[in-house]
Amino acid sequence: MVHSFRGGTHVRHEKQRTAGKPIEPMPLPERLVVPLRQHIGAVPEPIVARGDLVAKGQLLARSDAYVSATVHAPTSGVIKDILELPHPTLGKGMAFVLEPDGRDAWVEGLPIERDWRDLDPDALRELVRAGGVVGLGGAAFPTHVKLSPPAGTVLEHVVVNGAECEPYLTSDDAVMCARAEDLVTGIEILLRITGAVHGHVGIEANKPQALKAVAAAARRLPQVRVVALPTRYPQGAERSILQALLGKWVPAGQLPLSVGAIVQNTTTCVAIADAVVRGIPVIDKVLTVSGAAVVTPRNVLVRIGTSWRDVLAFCGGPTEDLGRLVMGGPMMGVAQNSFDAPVIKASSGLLALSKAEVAHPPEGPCLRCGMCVSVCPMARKPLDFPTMAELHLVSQADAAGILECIECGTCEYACPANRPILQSIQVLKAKVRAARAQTAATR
């Protein structure tokens, strides 16, 4: 059964530029910039130094903190430097500068073929951690932490998010088509680690080839169902896809664990299979490179640390009509201020949007029409937040549940007055968090 989820809307998907295109491996660039911070949590410490020779898959940085992730060499070469450089989400951050030697030689012992079915859940979880696996759909939360629920938690469902509801992006679609068997192996590993008895893969109906490929691969696992979901944004949000697949709503302030489920992205499942079965860490990503201002839109397999400049060059370069460069999708992506920022684990796409694609119509006064309320998947009242931001009503915004907002941008997309609702929400959320931190510090 497919249930409806709260709110949501239909957006112009613009996937036709890359839909159905195969994954094209990109040649190694002359330089890789590999950030230490590519995840939520503690920044790992370098364990290699300037001048060191490293091999592909070699560990470069790690942390003793539990909520953190390891960083590995995307290829073999020389560590030329470790310094602060452009970062796609932080502005700047410490990074390894790796000069490839062209051999692309694996560290000794990799890849391997491991009989993982003989391992217990703790050992499997540690292999996921060793592989530096994080949420590859964009959240970048360390996966081993997500797979370590509090004692006494009963998990029944592993939900795999193949919705890929962001406009333009088709990278998950391409991965599902090309690596369906590994995706299903990743689900099998997740079921073993969590003890869950049911697996669910939700894929929007506008991806028929992915649905066919994953359904065929999943036939060997009778406890896993593959479901075609109606195309609607933001179906890929955790609460939305849980409501669509399980008919369960995660209460405010709680996690999917509260309804006996965990949610993983499809690409994350493939990375879990790579880490557990072959010992291969996260060292590359499939990106959708699209938009009206790129010459040749493609789905490309790119080493982590590759600059946007090199990615665009592989796709024919940006046109003179470039209006904005965005990492991710147009609804929740991050605008880039440097062509030198690198691909990181959280990257799923690079959009070179034309001036026409980013043009914003004139803003008008709020009409109190309620469109933003009707489409909000979190059942908030977005129309109130811009006023609260203007009047600095921080405590009122906190009481109204602004931190529950997932910043999907649906409210702003639906607004007939073209109000910058999401920008107001982001500013106000920062003030609410600062106020909470100040209150906690004075107690």
Given for the second form:
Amino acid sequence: MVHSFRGGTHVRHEKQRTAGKPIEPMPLPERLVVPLRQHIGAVPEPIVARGDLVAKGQLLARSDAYVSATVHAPTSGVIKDILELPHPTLGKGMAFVLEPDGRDAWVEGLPIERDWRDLDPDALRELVRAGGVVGLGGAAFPTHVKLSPPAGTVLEHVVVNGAECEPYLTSDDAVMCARAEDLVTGIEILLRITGAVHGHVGIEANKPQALKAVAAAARRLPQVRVVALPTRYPQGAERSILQALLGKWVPAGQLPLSVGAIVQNTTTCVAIADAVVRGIPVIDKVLTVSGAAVVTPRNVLVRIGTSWRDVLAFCGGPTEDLGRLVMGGPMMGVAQNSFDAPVIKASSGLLALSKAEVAHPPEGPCLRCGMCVSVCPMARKPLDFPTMAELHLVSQADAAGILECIECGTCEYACPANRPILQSIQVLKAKVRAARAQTAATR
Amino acid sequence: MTSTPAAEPTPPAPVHDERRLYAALLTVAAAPHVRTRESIARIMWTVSATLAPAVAWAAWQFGLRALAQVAVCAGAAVACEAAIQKFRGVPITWRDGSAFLTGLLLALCIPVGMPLWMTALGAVFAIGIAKQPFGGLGHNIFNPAHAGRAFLLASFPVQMTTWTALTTQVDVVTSATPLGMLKEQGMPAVVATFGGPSGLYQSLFLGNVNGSLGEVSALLLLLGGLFLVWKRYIFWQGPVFYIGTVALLAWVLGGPGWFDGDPLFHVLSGGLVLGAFFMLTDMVTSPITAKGQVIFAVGAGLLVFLIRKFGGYPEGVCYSILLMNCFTPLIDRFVSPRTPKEAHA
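Shown: the form predicted on its own; wanted: the form predicted together with the partner chain:
First the chain shown before, then all remaining chains and molecules of the complex.
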């Protein structure tokens, strides 16, 4: 099978700053800010109050809603406050302020060594839910929901996304190298929960060590294959990796379930193993701290709730040349407006990009070169969208299938005229959704 | 500033003045945060640079007069663009290289002996009529260089078809172009002039034949064109299907009977290679999809052959591309890329 997908382009990978570097655990900071909302879905309710002493791994917030995720204490200490504070993706959000006591003491009974093979799929899924596991690649969709397909759905494939196609980031790479055994255990658990018969791990070919480590660990599971994928952005997009690994395309508006597959990030698989086998919830994260404007780029293991300020300080601090601070990769990451925003479950990197790296030369006229069309993994015509946004052509944008855009940013990256394509798409999408809602309401 | 006492110079900022660093306001912007190093200017100047070997060859074959043509044509195009942009009150963008490239391409489409004022007028038409009134770069419908050439051919037909003999070919008696000879005297005469078929092909390929500046060396143009394909500045489908269509039709219908035409002659002569790689593929005036490029190129190839075989002109590259330019918006409207599922639906 040819491991390829539609569109995409080579982006400057810039992974050399941290590739191959070990994961360095960061000492506990003086204060942690743990947001209640770190996922897609209902905001959980706090079950601890100001002044409470909490232990590492203790449940802090939960929700009765199924589409939600629990939040746990990243270390032992005292809850100083629960209030609205800077949030990396929402601007502001309610958060626990936790002052570590320095003992880093586990809640009683953790970690354990559980013989999970005796458990049935429902019990396993409940353990994933209890661990607060969400899609750690960035989407942060609650994993237990993804593992609860509608009745009658036949799941055949578990696809594990180790592409890490975003430039700069090497955190998945580092996790795959360091925790290949747990990754494979996570896949095993996923296969058990879903009843799928095939496991596929797709890793871009520019990560030979991860490929080797995961392939070696996966040897004990004959139904799991490890595949080297071509290095091309956005290889890790859900539809793209499914197309590359299974040769199947997920139709517009549908989920991977429609082709009998679920897709999980490699780090999520490791978190599933942690939650199920050891009872350890998601309380820390491996981050790639990189960019030309950080003194010592490295892969760090940090507790959820650590501020960007503390993360940067551990890496020698930003330089004078700091142009933009970005959570995640440079293609889809979120620019940060505060050094006080904390690490959340979905964080996979912190980039201190220099002014030169984020330089945006003046916009030129569209040359109709077709580059954006060639690279679009969703086969749209991105060049039309800036004009449609300017002229408020909302219904035309809807007809052009704008809602199928996955906002990977490849079109804007590739545009030689520096057109604000993705921004136009985001503006238009909001208008299209509003127009659709209005039409539905008037009917 | 001289009044400031020099006694207390401010110490140089430490590498990590943390308070100051963290006090700086962070700039936010929408993703993506990085972008390609390509730019309009880089593309335009690179295309111009890939034409340099062909220009140098033309200068070797035709003398310095060839360089004068290029300089006047490109200069007039750039000056005209700047003047109109100043008049329109919009930023003057000659630095993006697009007007220069138009001038350069136009110069390569005309005979070396053209009076220089006519050349300049052609460049002014290309920019001042075919490009700027439509809104400038990115908005023009017709390939500006070819529009300029069509204007010159309509206005000065004699000068546009008067071919000066090559300076390097002392023994070449005729100064007609191979396609002109084909039109007037037939294929046997062309072959006889070059001392047999292999001599003919070799002359055409290497560039020892008469014609416009850009018609002489198929080899150098081909190398430049392949570079553009490798850089992904142009779709490979355009040149391949354009040249392929002309070759196929020339082979099937080009000779006295069926299937005994001379495809190689048709491909190598005239402005086909220049047109295929540098004019047909103009980003602004050709379709945005690979499939659209195929339709566009096949249509243009068909027109080239029709004009060469049945038309009044010996050469049809210019008109074939201008006519197909009209269809580009239509092609782009109806040819859309499809995801695998849409394709099956």
